[in-house]
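What follows is one chain in structure tokens, specifically the form predicted on its own.
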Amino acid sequence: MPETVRVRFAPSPTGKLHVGGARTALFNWAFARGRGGVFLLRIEDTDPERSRREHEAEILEGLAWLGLDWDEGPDVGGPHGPYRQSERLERHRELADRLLAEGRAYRCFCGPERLAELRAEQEARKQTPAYDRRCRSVAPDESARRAAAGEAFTLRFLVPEGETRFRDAVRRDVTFANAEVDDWIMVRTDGKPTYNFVVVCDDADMAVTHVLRGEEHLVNTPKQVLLYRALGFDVPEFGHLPLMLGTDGRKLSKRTGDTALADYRDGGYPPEALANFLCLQGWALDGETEVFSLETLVERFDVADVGKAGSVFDPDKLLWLAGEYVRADSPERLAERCAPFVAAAGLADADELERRRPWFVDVLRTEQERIRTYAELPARIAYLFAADDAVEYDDKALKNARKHARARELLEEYGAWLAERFDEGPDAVREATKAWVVERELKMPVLFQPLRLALTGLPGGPDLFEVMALLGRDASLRRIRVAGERLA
């Protein structure tokens, strides 16, 4: 076995990348990076009806967004290419022919009707459906003659007697009785190889030393271990990661929330937060620390520390973690990341936000403590982009303002006073305003609730005097005047 650790992530480009797949990629990446090893990306695109290059591109973009890089792959090349399974079919055929010639595989001429009947009979007897190995007894010469005559066949792996043992990094020692392993199909009637066959061929040719993958693949492992041995290849070390469960305790699905990595990217989650959260799905840093970087993951990750029990994908915890990362970010980078969401909401285009970048960074400073995702920002700052005479008033904010009998008169009076003091700056105006309220023997909400309605239309939000600074003198005074008219 080579000394250098070599691991792979091998997604199928048949749709969006599932968060469970993203976690698998993350753990493989961390395992390789922490050991000075190689992380390679292979595209398993042997399903031509469903595989799409656009899905492949989305997978690569998603992994890069998450913060992962790879040493070998379809886009970067490498010494063990090609890195798309569809481009390796000649090699697959070569190894299949070798197994057939050595008597480790055999042609099966049983058609779909016969196999369906067999399955129905076994289910009626409450037996586990499995091939009855009828074609094992077909002599090699007879098998070759029937194939040459054009009779359709599949190629099945001949499972030997005995048992198959292997060491799993997560589940430790695992044993399967070979009698429970079906003589599985390696090559279909149309000549296309199956997953269990090509994955072994490719992993062996790419010198993969460790196969870390989801628990659902555990049932495939005895088939693959037997195939490695039949081909004379070194068997890699396996590690089967626990299922990711929804909050209902069942396998994560769309019933309990978003399952695609792209859904969280498009939903405005910080990539660092999602990566951090995925780390916690089956693994823990120390049992207490929940917020940590990918650098820390690389330093500390060991697949032997991954638990066997399924992990619950809790959207509320992810949202909390997202907020932690938003608050820890710099306003400058936060503005950069939020800009596309503001533009998508139609508040301002990218060019305008870039022209007003210092102002937009100040906007983020006022909201950074209040948002958890980038997508939450537009609704909170829409008032800044509204026409001064068309600010949308929230029902609660309007109710708060109207419960004060003199709201209209106070706004008119305060507006005239503010016009003389506005240029003194937010801090000075804030203190002077409080004194203005006290001099009139009023409680602060009597002015501040109508004032917030006038400036933002919202019942709560950032400091009002910071809002005034963002709006500017003319817009602030105009909004106060308009609110007085609308409260009449």
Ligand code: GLU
The other form holds:
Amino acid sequence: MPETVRVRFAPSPTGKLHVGGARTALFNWAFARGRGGVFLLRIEDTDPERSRREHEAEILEGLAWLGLDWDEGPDVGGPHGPYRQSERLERHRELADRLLAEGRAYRCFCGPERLAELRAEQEARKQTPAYDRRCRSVAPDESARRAAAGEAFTLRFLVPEGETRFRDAVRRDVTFANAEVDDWIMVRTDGKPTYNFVVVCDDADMAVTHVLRGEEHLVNTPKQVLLYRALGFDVPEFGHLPLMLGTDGRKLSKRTGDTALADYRDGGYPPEALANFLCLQGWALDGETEVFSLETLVERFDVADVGKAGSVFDPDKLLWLAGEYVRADSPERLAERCAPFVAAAGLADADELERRRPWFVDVLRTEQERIRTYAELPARIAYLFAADDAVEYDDKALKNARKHARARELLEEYGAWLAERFDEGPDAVREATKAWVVERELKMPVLFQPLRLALTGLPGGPDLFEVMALLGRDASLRRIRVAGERLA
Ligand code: GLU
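Moving on from the form predicted on its own, please list the structure of the form predicted in complex with glutamic acid (GLU).
So here's everything in the complex, that chain up top.
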């Protein structure tokens, strides 16, 4: 029976979830789900100064918002727990002691001064700085005696001679000479283990079969592979996902767009759009189809198809995708998702929107084609919540209306006519209004521009008869009357 795929996402809870991290999580999740495997979360909180529980909670929330779920993790538990690295320190110590006892690791008593001198000398000789392995020759009993006497030491991994190979699904077979790997520090003077050490202990203990992570970790992989071997553990398969670049071709940063997942959630992007967009960062469905769901990703994703080249995180493309998802959504669900944005803009409180739900769904029906994010809605519909005598008139809308000398009289006349017809409904009134304009030998904008100003204060927007239906009879007629006065 083939081995069950077990993959993990291992964020450090030191800040917001980065879009690059979200992509890593997404690919791991899809890989597990497509193979009947297990997707687990491990919180790498070994840096006590920078790790925060709030960050951990936000990261989990962000992943769930994106549509991901996990089988094992700090919140749901699992057979390989605990899932917070800080709670596994005893096991880390046990494995470190084992390596020391077996002579695969050694105590290094070189203090910061000596290491700084060594580095300066190597730099002066234009050599790559590396530890010169002096403490390898400290005899085990002397080493134990010095440690017992309280001398400070770090624990270094003893890199064996030879050459090492590992499988990388993205970069294929990777080979490196062990001589290029420094005798790296496994445990610091204060007894705290380092990332390269604990990541291997935990991945092995959690029976992780594939390590899919960002390319920035490729430099760490030789150290980790050597450690797996030293501990006698199976080496997982790796897959280093290409860097995500900004539109300026440099490493993704704030310069060319938001980098925190939460900024997109707070900016009103549909989570499905962001998930879809992240799928396109380093992977493609068929080279053509750009809009596809997470179900499709799960069916088709294989880490072997991830490209090596960096992918460009283009915020304009994301905005376009967001619009695609908004247009494809149901007005009912859009209403639900947009309501918090309308409330946050101070247009109406959540209860009022809930009470007027059918009306609010109709609002979404008229605006759905025009917005790309939920956050774009409030500014477009603020007029619906304004007092009838205080609709804010946009300069351009006002200018458009004033082009027509008789705008005021026309609005008065039309208002009186409309009062008799309003209840016939938008379609009938639209047709009758057009006939009304034609009868007077006018061009449509002569009425429609002042009318749009009166009802919405905006230069453009949805069909005016739908707008009237949303405003209702009284508000529509009142706004037309008020506009007559305001145009005077
Ligand atoms: N905690 C590491 C990070 O956030 C995980 C790296 C790994 O996946 O090995 O970058």
